[in-house]
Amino acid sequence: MSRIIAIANQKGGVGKTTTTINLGIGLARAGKKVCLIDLDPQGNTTQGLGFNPDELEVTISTVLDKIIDKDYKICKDYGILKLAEGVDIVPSNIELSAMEMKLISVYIGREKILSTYLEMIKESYDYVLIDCKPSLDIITLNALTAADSVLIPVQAQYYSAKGLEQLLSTITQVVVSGLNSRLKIDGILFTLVNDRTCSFKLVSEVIREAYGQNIHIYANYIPRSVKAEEAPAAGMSIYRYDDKGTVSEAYVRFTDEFLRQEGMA
């Protein structure tokens, strides 16, 4: 049964991209099928994985322009590429902005049209991973709609955690309004960690305190490091850029921390 997760925070610069790319691959490492969305005018993921989003053809905007125009007679592997590090990835490019535009446009269905597209290719896949652009417009709420489940990044700093309130706010109102009343989530992991600091300390004390009730929190974290960092610019995963760094070794353990929340390992 395929899992469709949207890696979302409002605030840029959290690490959603190297967690869509890393926890994909670490998925594809233990043996799943996975799919990364890039849903981001920016293309990070899409550069990170070592391709020029300014050289493709088809993109994730070439995909929903054809389901807004109702043409489903795409192949299921229509402008998936395949990477040699066991993934697959439906790239982005700045085209995607002007889709938003469009979007709004569409009088019915326009939050689902990422949903009809995903329906098309989820079950060749265990893992389908959304990588949401920093902000809450109406691409985001498509990735929130086609959504299982969200996993939330958060860089324990001041400013971050306040982020949060706003991000749970909007997933709630997804659920509730009956865009998506399947709508979980997995948790949050806290990213760019200087555990070194009294401010990761005390931050991750105070999200804790105020979500950790009800929203589980990842035990692992991922730490801040300069490897990490040059990564996406080589076009490659941390698992290949630096296989026995600190990041790569955090993102391993997230992965099988992961799979046991999921019951699958």
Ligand SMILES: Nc1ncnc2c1ncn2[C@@H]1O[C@H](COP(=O)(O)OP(=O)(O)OP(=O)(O)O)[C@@H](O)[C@H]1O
The other form holds:
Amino acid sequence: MSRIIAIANQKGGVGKTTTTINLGIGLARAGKKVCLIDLDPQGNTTQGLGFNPDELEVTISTVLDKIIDKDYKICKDYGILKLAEGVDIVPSNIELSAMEMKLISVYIGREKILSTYLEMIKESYDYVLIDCKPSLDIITLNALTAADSVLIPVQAQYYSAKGLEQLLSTITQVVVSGLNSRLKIDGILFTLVNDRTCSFKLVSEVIREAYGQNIHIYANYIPRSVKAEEAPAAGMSIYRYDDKGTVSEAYVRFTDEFLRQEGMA
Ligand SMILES: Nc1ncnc2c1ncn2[C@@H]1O[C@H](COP(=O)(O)OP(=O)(O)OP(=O)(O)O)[C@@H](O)[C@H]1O
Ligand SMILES: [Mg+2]
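Now that you have shown the form predicted on its own, what about the form predicted in complex with the named molecule?
Everything in the complex follows now, all chains and molecules, and the chain you saw is the first one.
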């Protein structure tokens, strides 16, 4: 059975893309069939895996355009790129910005366009991971409507808890409104952690106290490292760029924890 997971947080720069890439490849290394959907006009997942977004003719925008125009004849692998590291990706580029206006103008079912597409391809995969953009607009709403669950990367910083409130309220609205009543929260993953400062301890305690009763907080967290900062510019996953580094090891452990939690679900 395939699972669709939105990696979301409207706060920018919290590790959504890095987590999409490295959890995705981690799952592929564990033998799972994985497709990454780059749902951000910044195209960072696309770029971070070595593609030049500006050179791509077929992207997630082209795909969504066809669905909006009810051109359902696109074949299953239309627009999907295959990577040596064992994951597939539906790439993105700046054209996705224009899609926001087009989606808004759809008369009925504007939140369900991505879902319609993923229904067509999801059976080929164990996991479809959606890298969301840093906003809660109609494009991200499409991700939340299509997903079975949301994974929330949170940077352990003083202001993180505030932004979480808005995201959680949007998730609740998606469920209560019936747009996607099966939507669950997988958990909160702390990212970009500098564990030599006390702010991580403080912020993680605040978030644990505020949300820990209702939301799973992963035991593993992702530390900050210079290599992880450099990897996207090299167009490589952390496993390829710095296989023995702290961030690579953290994503391996987190992938294990994620899979263990899946087993219990
Ligand atoms: N563990 C880490 N250590 C150091 N730098 C990191 C780490 N994880 C991510 N980064 C860097 O931090 C920046 C933000 O990460 P990332 O792009 O994954 O966040 P994002 O939430 O997807 O951002 P956006 O909201 O813009 O889409 C990037 O430059 C990335 O290379
Ligand atoms: Mg990103």
